[in-house]
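Starting off, we have a lone chain in the form predicted on its own, written out as structure tokens.
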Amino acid sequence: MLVEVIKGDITDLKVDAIVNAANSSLLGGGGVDGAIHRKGGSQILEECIQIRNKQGGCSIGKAVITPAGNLPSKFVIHTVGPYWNGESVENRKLLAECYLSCLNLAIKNNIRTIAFPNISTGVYHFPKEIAVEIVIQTIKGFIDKEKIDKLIFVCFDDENFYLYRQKIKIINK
């Protein structure tokens, strides 16, 4: 699996599927969440209707897929982070638990390029030096595994962009 970090708007990849860091109501929001929902159109929304009928929404570090509506990408994966509310293991795990749950889903839907953004680092105060270090070390284990082609971190922001070109260097040797 290639693994790059690239500094951009997700919403502008033509891959197999994009995440994005939803709320757990799955109705669009602020930041990557209100940016896929405005870019993606009314297809995601109400593809995520159907999913809140269905199963009431989104738990925190699950995932779930729509089509992409009218994004370059095929599909959306929306994953639900954790608020920071301070150092636990309870948060790291659930933000591993995000990557995870993507991952899977992506594999279970054949999907080979994925674009994930920097999911909690932003409005749920995640901070971005512990968030980069638990991504590195939940997608070590699917760095061998042939079912994904391509990974891309997009950054929205310089210190993100900077602390993922930092660690993805350690996976990519």
Second form
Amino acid sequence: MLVEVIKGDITDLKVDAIVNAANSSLLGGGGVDGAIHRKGGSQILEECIQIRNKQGGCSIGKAVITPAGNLPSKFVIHTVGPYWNGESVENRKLLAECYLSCLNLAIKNNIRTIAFPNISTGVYHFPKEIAVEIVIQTIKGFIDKEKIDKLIFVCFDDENFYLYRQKIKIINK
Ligand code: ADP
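Form predicted together with adenosine-5'-diphosphate (ADP), following the form predicted on its own:
Complete assembly follows, chain above in first position.
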């Protein structure tokens, strides 16, 4: 599994799947969620509503998949990150679970290239330095690495980009 770090807008990427940092309603929101729904068009929201009607949204740490509408990717994997309300083992576990849920769902759907935003580090206020450590440890421990060709971390802000650039040098060694 090749791991890359880029700075940019995840909605521009032509990969098999991009990950959305959604909320548990699956009905859209701000940040990356807003950008994905705006650019991807109504098909994504319609699919999210169907999932919501069937299973009542998406819990924190879990993931669901929809087509990508007008986006250049094929699928959107929607996951719900934990809201940072102070240091807790539970928050750390849930952030790790988000990444694993997305990767496992990707494998189930024969997705070989996947791009992640920095889940929970926007309006959910997860400290970026803590989040990146959890993400790196989770990816290192992911056992089905050979089933994914490329994993891209898409950083939107300078701070995350700088942190990921430093850490990924270590992961790719
Ligand atoms: P959360 O509620 O999980 O914190 P946000 O969307 O507020 O979700 O933020 C998650 C991360 O996504 C933040 O680091 C934010 O800078 C980043 N982000 C916002 N818009 C985009 C985008 N278009 N492409 C990639 N990342 C984005």
